[in-house]
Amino acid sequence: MIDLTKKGYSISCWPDEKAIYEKMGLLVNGADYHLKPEALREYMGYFEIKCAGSKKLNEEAKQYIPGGVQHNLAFNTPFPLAAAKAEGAYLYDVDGNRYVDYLQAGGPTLLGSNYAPVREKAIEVISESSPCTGLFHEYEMKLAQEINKHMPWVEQFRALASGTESDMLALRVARCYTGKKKIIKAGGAYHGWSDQLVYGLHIPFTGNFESHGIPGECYANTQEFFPNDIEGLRKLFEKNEADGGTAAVILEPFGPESGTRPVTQTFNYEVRKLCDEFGALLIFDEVVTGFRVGPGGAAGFFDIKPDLVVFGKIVAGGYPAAGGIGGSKDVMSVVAAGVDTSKPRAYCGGTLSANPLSCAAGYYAIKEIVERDAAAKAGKAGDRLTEGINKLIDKYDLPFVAWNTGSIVHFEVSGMMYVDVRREDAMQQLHLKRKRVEEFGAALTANGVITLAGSRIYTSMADDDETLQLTLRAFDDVMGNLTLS
């Protein structure tokens, strides 16, 4: 069993997976519960009139940028809202409202927005030795040292800009060491929007259902499992075995989409085992939880040595161009610049990769997120919230879905990840329960709090009483305005 009692870890307690499941199979095919008209053009009348300057600016975006944004975590209902400034918990507005922000930038930002003493270090390091220069700095070193300070099977550690170049490289990485071609990753699992990536996304078994505009070919070695399905990853590395063999299987450990899909307290541990039997890498993909789960993210939290980790976000500590990969010195030379060019190579780029700006933001963050203790103090603030939901969803007797891993919480209230893509409705379905996850999420935001897409909450070191009580304030105003259809 899983040691919850280790110190620094954000998890004090493993979720009911088997639980999880038979609830969120009764959300998916019960009854639709939505908000009621009246409750809905309330919450959408706010937008229109306390969020004028976001609209006008979006609407202006729109001619210069698709769709009026950049990323798509902002594609918000009923429009965009623009941010104008960051601070600890809460997200401000151009038209002045203040938010909970629960989104954190999508997870790096653990000790809060715009965290004043890594702000000021970065400050300093760019005053002197400017954003970029193209040439090697000192906190490209710092940086390796403290993650391998935290993550001893981390003994080298190259930099890279994004989570998505870092999973493109780790399978490359893959393939260039053990000599094999094939990939396997768990169903509805993101590991970024690379072709050979966009594949069983969000919902498993989906296959090339969202890969327009990529080859066939691109993602022709790329392979999924049913999250658990311990017995389903055997038989494809055995199919492999005369197919040009098995690379690597990739996981988010605590399941698809950090956890949409719990898995097992073992599941984990039987990969690396079957890993093991067939000689192919194990690599964990960690730009969520690294760190954030604490100082040994995912692998140190298990006691489980991946062949290599994928970082993002919080290496920069929020800051831009976050990512890399990490492993052992003898996987990792496969990637090394500038020696033995007589050996395989894993070729890898970035101009902008490993600057002065993110390194130093980075190593301040990780030694500020250790020492302030950060990622169980979030994870404390992510059980209160998960237990204060879960009453308000027994008050209103819905069947809603609540549960946390430390700081990232998870609220379905519609099941929309767990449709099953064979029913003939599906579509449908997705479209619904797409629209119903949106209502909700745009609601919340009506009363002042933002979610990372209506259904998932990054919690930091900045929450306490006062953020936990105006969130469970927002729950309980918008569950008090639902019904049934």
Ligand SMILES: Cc1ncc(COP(=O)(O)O)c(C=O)c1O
Given for the second form:
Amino acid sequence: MIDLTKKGYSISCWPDEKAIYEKMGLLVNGADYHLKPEALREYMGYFEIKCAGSKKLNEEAKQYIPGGVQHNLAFNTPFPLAAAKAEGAYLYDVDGNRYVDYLQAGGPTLLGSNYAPVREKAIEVISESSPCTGLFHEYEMKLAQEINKHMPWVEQFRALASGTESDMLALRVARCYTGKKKIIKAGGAYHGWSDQLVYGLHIPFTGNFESHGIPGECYANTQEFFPNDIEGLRKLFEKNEADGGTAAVILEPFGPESGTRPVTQTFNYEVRKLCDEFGALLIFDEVVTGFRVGPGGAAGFFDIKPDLVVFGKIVAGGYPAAGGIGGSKDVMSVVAAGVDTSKPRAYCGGTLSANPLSCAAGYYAIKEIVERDAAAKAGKAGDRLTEGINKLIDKYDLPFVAWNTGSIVHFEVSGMMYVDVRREDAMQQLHLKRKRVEEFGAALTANGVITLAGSRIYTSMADDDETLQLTLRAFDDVMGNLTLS
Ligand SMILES: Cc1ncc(COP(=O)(O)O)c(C=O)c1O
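In place of the form predicted alone, output the structure of the form predicted in complex with the ligand.
Let's see the whole complex now, leading with the same chain.
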């Protein structure tokens, strides 16, 4: 079972998934809490008055960039803020406003933004080696060695440029290695935006709902099961036996969408057993959890050996080209970059992958994370924040739900990802729920706190009493301005 006292880890207790699902059921089907019209006007007024520079840039950007914004996770209500500076736990926009930064670039900056010791090394490396030459560089090996030191099950590592590519390659390796066909994912999980994996996104059993522009053949061998439904998973395995077999189950080990749908303590162990029984590979997508939850990632936390680990984000220390996959020498032998031609070969490439800048930044960031106990520190900040948010939920008697696994904090004000898509009015419900999340997130931003899409917080080692106080003050202000329809 899970050992919550593991050194270097940030998880003080495992979320009570039963209680969370129950509360989320009430939230998603319950009364519509929203901001009082006068409060909403005031919060939106903040952006008009204080963020004129961002607004002007966005107006211009809309002419050249679709929607005027490139990042899905950038908070866009009422318009995207333009960043001027990021440092530690804070972001500054082009109008000079300061925000507590819980977007943290989408997760990679566990040490805090623009962490000087890593930046200095990165500058040193590109000054000497240039960001990329195309030849082998020693830092490629140092990064792979450093990962192996903390995750011995990652005997070999192949660096790539993004989490999306890495998930793609993991599927290809699984098929080459097993000779089987089907890929099973947990409904609602995110594994990047490749043709095969834009399937069952965000909400379980939405299948190809978001697969616009992707021919059905591309995801014909992708299947989803309901998170925690081990019996349902077994049935899929059994059915697949007569139809090409199951090559792999791919999981976000803390649950879909970084744990937005938490899994039981036993879930990953049971999936491991099923994979062994049916000769499939178990892929842990650790793009978010890798090093963030502790030095061994989720696999180390659960003491489960996945056959493949997918990396992103932290593996390049907050610098570009963050990705890679790793596993045993045996499994990874099918990715031998043109060296071994005797086996089925999972083709992969990438002109700028494994460049000295990304590899050095990843190497030094991981070293710093471990030496400074960053996961545990950020995890404690996540615990304190969650406790504070929950106290405010009680104070205002709201049906909202907040929980965390260390530095990954969830706060749900509408339950958007829990909408039952079989409902006739699902689209209207989704629309309303999204609006509520956006309003809540914008109100927090107007109070100086930037979150990930209005429902998630990534804490970092840079969080302290001051960021905690500022954040809880912001939540207090916004929650105090809610009303019922
Ligand atoms: C679990 C998971 N897998 C894969 C990805 C895709 O990574 P990238 O954005 O680097 O393509 C993400 C991105 O957030 C993720 O959270």
